[in-house]
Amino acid sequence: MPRFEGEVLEVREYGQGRLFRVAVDSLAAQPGQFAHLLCGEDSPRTLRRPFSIMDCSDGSLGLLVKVVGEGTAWLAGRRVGDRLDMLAPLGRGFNLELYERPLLVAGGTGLAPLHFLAKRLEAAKGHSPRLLWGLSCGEDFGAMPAWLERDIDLSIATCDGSAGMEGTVIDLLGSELARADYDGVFACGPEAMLDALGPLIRKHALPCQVSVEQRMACGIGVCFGCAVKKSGEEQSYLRVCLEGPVFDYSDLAWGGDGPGGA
């Protein structure tokens, strides 16, 4: 099992987010895989938290964290020189070979695996794919959007209109699909956002790979705590930590039936 303690090399604060760079030596991760971190004192009662890997190069990996509870609050308090107990890389990542003209769609911290993917696709194809990012407001991640715009082809939607297009990332996606030609979609974000992708990708007959955000206990497929509903088969489930977190969109049940309703 790939368990190790990584030293925190850098911590950047971006509004409500924290971007950690952690030493990992020769670790090789793929876009869409995740790290499972022990957040709190080393105790058998402490469950790990999954975080998508934002990048992995030069002996370190990047993790994007937004404080939503006690575990992430503890993690946000770590400083340079602290050590993080983690399992990584875990899960199944994106298949980069399926699309020639992909569009990337992220909501909130769902940006992390898609930023990683955008940089890998840029290296492979010689140009940066377009990435759409939806936020509640422009201050959610502080100066991170401005930093990312210098690095990748990024467009932003905010619900309050304080940055980029006013509306949701699904509104932005609709506008983008109406003006340009794509042959596939990569997406990651909250379940409601991913559910709302369905009508648009069906309308434009686009295949879609989606990274699912889900609470996890073991992270290695033993406990079935992260199971999501499989499409077309009653009482059939897939484990996000093992069969995912990246799935073909059509493999999962959406709407009122899940997939997070398992």
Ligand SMILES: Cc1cc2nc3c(=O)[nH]c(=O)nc-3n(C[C@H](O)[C@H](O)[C@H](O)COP(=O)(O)OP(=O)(O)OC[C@H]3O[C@@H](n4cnc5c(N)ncnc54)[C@H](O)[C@@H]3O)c2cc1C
Given for the second form:
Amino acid sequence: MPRFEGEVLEVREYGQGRLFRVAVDSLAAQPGQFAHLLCGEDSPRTLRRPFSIMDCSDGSLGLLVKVVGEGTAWLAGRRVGDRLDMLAPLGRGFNLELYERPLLVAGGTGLAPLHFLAKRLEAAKGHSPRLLWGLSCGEDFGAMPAWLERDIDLSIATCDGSAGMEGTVIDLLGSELARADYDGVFACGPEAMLDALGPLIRKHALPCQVSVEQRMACGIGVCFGCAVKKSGEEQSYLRVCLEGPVFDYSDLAWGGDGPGGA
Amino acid sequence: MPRFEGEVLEVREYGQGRLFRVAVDSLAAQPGQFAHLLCGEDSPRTLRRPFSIMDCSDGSLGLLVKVVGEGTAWLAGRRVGDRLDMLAPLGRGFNLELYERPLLVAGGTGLAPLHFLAKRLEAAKGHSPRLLWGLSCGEDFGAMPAWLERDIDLSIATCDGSAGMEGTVIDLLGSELARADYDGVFACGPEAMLDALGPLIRKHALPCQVSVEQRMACGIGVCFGCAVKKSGEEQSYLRVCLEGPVFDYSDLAWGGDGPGGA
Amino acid sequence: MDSRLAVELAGIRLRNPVMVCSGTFGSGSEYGDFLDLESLGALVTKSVTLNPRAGNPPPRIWETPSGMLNSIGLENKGVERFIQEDLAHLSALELPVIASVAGSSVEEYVEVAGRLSDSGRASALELNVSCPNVKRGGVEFGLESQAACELVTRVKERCGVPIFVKLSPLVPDMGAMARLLQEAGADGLSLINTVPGMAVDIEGKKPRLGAVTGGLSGPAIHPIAVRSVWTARQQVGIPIIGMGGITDWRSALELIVAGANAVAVGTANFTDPQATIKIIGGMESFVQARGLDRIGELVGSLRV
Amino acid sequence: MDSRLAVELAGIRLRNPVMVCSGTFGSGSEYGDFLDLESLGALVTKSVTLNPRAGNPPPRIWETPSGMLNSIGLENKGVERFIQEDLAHLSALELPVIASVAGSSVEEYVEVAGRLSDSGRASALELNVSCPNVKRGGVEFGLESQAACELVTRVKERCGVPIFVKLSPLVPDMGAMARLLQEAGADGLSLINTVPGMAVDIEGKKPRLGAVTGGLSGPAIHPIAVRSVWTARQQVGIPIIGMGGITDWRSALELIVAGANAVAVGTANFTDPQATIKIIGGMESFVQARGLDRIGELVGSLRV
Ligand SMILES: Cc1cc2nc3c(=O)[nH]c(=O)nc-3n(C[C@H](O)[C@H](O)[C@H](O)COP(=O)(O)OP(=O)(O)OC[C@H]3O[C@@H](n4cnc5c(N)ncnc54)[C@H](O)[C@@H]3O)c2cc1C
Ligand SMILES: Cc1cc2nc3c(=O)[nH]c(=O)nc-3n(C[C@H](O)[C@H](O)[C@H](O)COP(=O)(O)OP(=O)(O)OC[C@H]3O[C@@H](n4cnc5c(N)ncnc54)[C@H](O)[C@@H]3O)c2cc1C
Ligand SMILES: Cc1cc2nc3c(=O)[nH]c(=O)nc-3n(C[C@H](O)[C@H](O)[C@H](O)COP(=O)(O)O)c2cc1C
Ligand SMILES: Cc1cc2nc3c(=O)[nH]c(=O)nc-3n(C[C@H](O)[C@H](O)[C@H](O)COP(=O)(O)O)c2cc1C
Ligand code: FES
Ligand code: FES
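I've shown you the form predicted alone. Could you give me the structure of the form predicted in complex with the named molecule?
What follows is the entire complex, opening with the chain shown before.
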């Protein structure tokens, strides 16, 4: 039964981000899957909001939420003891088996599914894979970078150079791929970042699994609202909530307005 | 400037009623006038809600709110320190000059404007006029009857006999008019109660000022939304927010669906 | 299930009057994770066309005050695969299934409807003559009564199952349209489809939807639906399926009191996958509390 | 006042494109307690008819999800008293006033419009051919293009001021209607009037409005308004006043980017009497932040 009301166990504020820990009963989620949250109490907003699952263990679920509009603003106001109505886990997650030496690339809140993935890969392989994380500014997520650096093998790029390397995560990826030998990339972040990934992974002939975003209604594949453009054929679409959110990079139509069309 | 944001100074819970004390700067309100409140924060409800002013003194305004729907439910959730957006004072209040020996008759939250009136009459005349208050049950407003009995000259009627006389406030009015000599009635309460007032005041040939309710949009006379039926002519209407909420009883078309038509 | 909720719709027996709207419930099985499908009154499937359709370019949805816009554009797998895959699966359930038909020409509608009727797997058909997201076709049948009536006549000639016609709230004279469709032989009406709408990204000076315009649904349009049902009910005796902005049993019963024999829940499924179940429960309590013998007593019971 | 906000509308100069809708601002002076009326772009007065009208039986309003229904029914004091009392007062202000005209026959429209034009106290007229609350008349002009065009021709012959035509969103083909009205000589369009709607008290089995049906306004209808303005703008060059569900500067600018030259705020005045002032402030900031020379650059700037 993928619907439940979970009690908020913990809320940590990291700059623009809020890390929620929500109680769940026996939920088995894979990295890349998401939770679809109802926002608002008395008269909730018509559409639920999708968020990548950042952690799933010990009877709780982790979510990293950045405030960008009314739904996330409402979420940011939730406190310990409040209850969240969610459908989870939804969607198709990352395939962990495909690469031997994966590199993880995240932009902004794209960190959430990749952190989850890093921990799972670490558990499976005994060591943490490298995760590159791009931010506008070191302050964006408060003390989270410092915490993560102790937790996983992390390299940071900030546009203003306030933390880690100065530049985009794509710049960081470029030097990383030149430096070390990887056989696959996992990526999640803003569409522009994912689009910019293309030339690099093609240059290095690397396979890539990417988690993309699209506005959603049902979240379970029935409404066809979350379409993204498929590569190859004109006018052919995939559903982010069902066939994704994780896709093979080459299955989507990059360039132009991007697969999401926005 | 009749619009302001007032801080909630005090909230007292009386059964189904909430008594709010809201900070206001130099507001001069008359008994019978009302405040028009915005309900809801981020995306407030389209229509404001009207509430009679129950008190206006010492830089604060008193309101008695009973929860009947979504707007009042939101209001009931306000706490000390929250701010309320209101237009006030609006409408035409009671004329205090017309009667020498007035009797005050209230049903439910109709108490609010009449309590205000009683205190003003007491200040002007040196003694409290008699106020009859009808309730479904003594518990409806918690400890309020006990408090009021110490404060003003109050008689209560409850339908279940759990406090004061058993019966309606109209029954109480009947015996009161038979017992003592009054020269005018002030009334406020549900439309059915006000309708039932008619035969009694006509029998005793008493003039009556009545405060009525109607759904409102603007609250200031521009939208013509708050029409009630005028007596005499077919199809002739008065605006509760501007020409009322206090009317001469005989100016309204009683019987049938009542002046409000609902 | 309380038998007082049972209703009959053009000869089809429904265990209760709560259905799901076309296009908002997939091919039926998906919501099976959230509720027992056989507790629904009936299910209306997503509109199908003769050939597969890819649908409109993304983005396809946008939230609006108390509602949403969609421009799915009838993405579907075509009638043949629909019959083989989806209807085959659904017809195994104890649940009346109404198949929704769309097209860009009278011929296409007749062909699709005919194949669905022949399949023996649909209890009835709903002609979606009002999809605002299909550029060619559709519109003329939907808003113009002569075209709509001709379509019904042609489909009726070809099909052996009851035919419901689903109308847009933009129909200029809903009462007249309803009457003419009844005369043309329609077995029932489905009211309403989404309302044409649009939203703009003022920073990017771009429409929010890839298809520019879309259809508005959700609570925002409920008053429009109630008025459409009531207006049609003044003119016709055939069954009406009321829909548009239903969120709870109260908004569902508003449509029934205004004249609908059954209701269909759309957008609310997205907000709450269990919305239909809660609505059925609320109706049960209402019928009980009111001491009604059957919910049908409420249909069109509005006193004006 | 930022001069970059100034716009011209059928020869009338507005200091900014933010007006108030007919019927939602009274005769103008009432809101003077809440704002400086002369900071508005223009004011549209409540629709007047030849003789006084009592309006519809109460109740006349009902709240709906993100909106409201009204069935005021054109209560007004008649054109003569309106000219003597209200217009006289308003014409003393530094503020263009557009007088709204309603009627139940072509003759009544022409007579009322003529008297208003002759008074010399209205900068322009708005023909309300789409009031859903008037049972007789109105509807035919509003939804049928031939009748609407004939009305415009007749009113234009009689009047010396610019004529705006206010349309219902139910117009079946908004683009064609706009084009034909432009050809008939309309100086501009006002889009949109309220959407016909209804609500039901299921306990009492009674309509919520005394007049049974009413007009839906407020944020709920904003997407419908944007679509109407955009559809009309594809077909005409004449000025469009956009309205319907505006609550803030963003929703106002959506209509402008979709094709409106000016906007009018209605229901939002009830929620927040200072809504117009806040919208004007928001537009100033936007124009400033974008480095625009004039707000007119945004009109119809949507890229599709
Ligand atoms: C699979 C998936 C995983 C995501 N994971 C995260 C995460 O871990 N942390 C996080 O902060 N955000 C995540 N997002 C983005 C998040 O869903 C949006 O930020 C959120 O929906 C914005 O809602 P709002 O009401 O605050 O914004 P508004 O802009 O007011 O929303 C308006 C509408 O657009 C939709 N919308 C707006 N932005 C997005 C977006 N980027 N993606 C999808 N829908 C959007 C909203 O859901 C809503 O329907 C994810 C999105 C997807 C699809
Ligand atoms: C002049 C005046 C004075 C009032 N004084 C008081 C008071 O002192 N204390 C008190 O508790 N109530 C008072 N009321 C009634 C109060 O306005 C309603 O109870 C309140 O508006 C209900 O809002 P809701 O959202 O909770 O109810 P809902 O039923 O959800 O409201 C739906 C719509 O109907 C309107 N509405 C519902 N009931 C009434 C009503 N009785 N009168 C007017 N509009 C209504 C609402 O404002 C809203 O627009 C007064 C009404 C008027 C007109
Ligand atoms: C995402 C989505 C897809 C829809 N697809 C169809 C469709 O394929 N055929 C159809 O007749 N109506 C379709 N509709 C319209 C609904 O069936 C329904 O008439 C409308 O949404 C109003 O109901 P609601 O407000 O409860 O959603 C769709 C609506 C939505 C929201
Ligand atoms: C209470 C009320 C009264 C109205 N009266 C009129 C009127 O007299 N004439 C008219 O043309 N439109 C009238 N309208 C329609 C508005 O002018 C406007 O077109 C509509 O409300 C949409 O805008 P909004 O959503 O901003 O309110 C009225 C609307 C309301 C809410
Ligand atoms: S959100 Fe409905 S199909 Fe993906
Ligand atoms: S509420 Fe608008 S006139 Fe009274």
